[in-house]
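In the block that follows, a single chain appears as structure tokens, in the form predicted alone.
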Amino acid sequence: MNRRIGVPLFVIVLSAITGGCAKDEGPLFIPTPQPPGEPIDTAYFSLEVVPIFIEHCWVCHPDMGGLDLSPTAAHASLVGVTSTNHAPAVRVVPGDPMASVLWHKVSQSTEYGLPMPPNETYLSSSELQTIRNWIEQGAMDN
């Protein structure tokens, strides 16, 4: 093989091989640090967020389609859960709202399909405020 050729090539096929062996990980949680002496308002999933679920969320969610928004099954069945209709995105993606189906769905983003809840009932601010808080910090099951 003439030696102008080869080492491109070379190149080339091994930057392909190495390429594919790259595994995504997703998206990695790295909390902000809050300033020194700076309150931090942490959302707590059963006190805060699980309410928002009963009252806006449950009546349609109680066990539809593997999304199970009671009390007791809510964050097993968001957290780190690909949605069934919208695969291969996930419901929620720990510290990142943007990437999560779940926030899409209740902040009126149509990009991934009808918002809800549906009727034009919308969650207030402050729910919205607080789904986003307890996205932002991790998804806890707290």
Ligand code: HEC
Second form
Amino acid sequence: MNRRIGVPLFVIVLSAITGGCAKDEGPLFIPTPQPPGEPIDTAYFSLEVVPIFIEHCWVCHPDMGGLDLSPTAAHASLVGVTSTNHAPAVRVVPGDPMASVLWHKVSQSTEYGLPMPPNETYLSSSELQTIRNWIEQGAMDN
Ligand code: HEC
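Now show me the form predicted together with the named molecule; what you just gave was the form predicted alone.
After this comes the whole thing, all chains and molecules, with the earlier chain placed first.
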């Protein structure tokens, strides 16, 4: 009798614990609020985002995770492209960082496996802000 209810109860308790933890752990990054009336700081993909990839990511991408972050391929490899390892999630959803695998990876959320870069050389807050602004502003190829 006890054994029969033991397993389902264990599963319920376990999912309550893990579900609870996942909810509490937000990304470490806290976006800087935009002061009212300030002009928007436009994020440029080629001038600001690509250099971050070259400095921190290019050594592994191409071609780890099937992702090429080299300057000529990065935009087409990210925006609207389904993740290799975390499908059906999309690498970058224009306008929506929280739906983008890229944002979760760089902001050290563990939602989609290993944070990026995986070797504990995290991106700085200003680099994260640039990537977040770029996604929020429509992930343009500008
Ligand atoms: C030391 C090697 C290494 C570095 C440096 C690195 N990555 Fe990765 N990356 C990987 C590996 C391995 C995977 C596949 C495993 C996974 O998805 O977690 C991956 C997967 C990814 C994915 C998911 C790809 C998919 O479609 O599933 C994204 C997005 C990503 N990396 C972004 C980045 C960014 C942005 C940087 C730089 C800030 C970076 N990575 C730096 C090794 C690296």
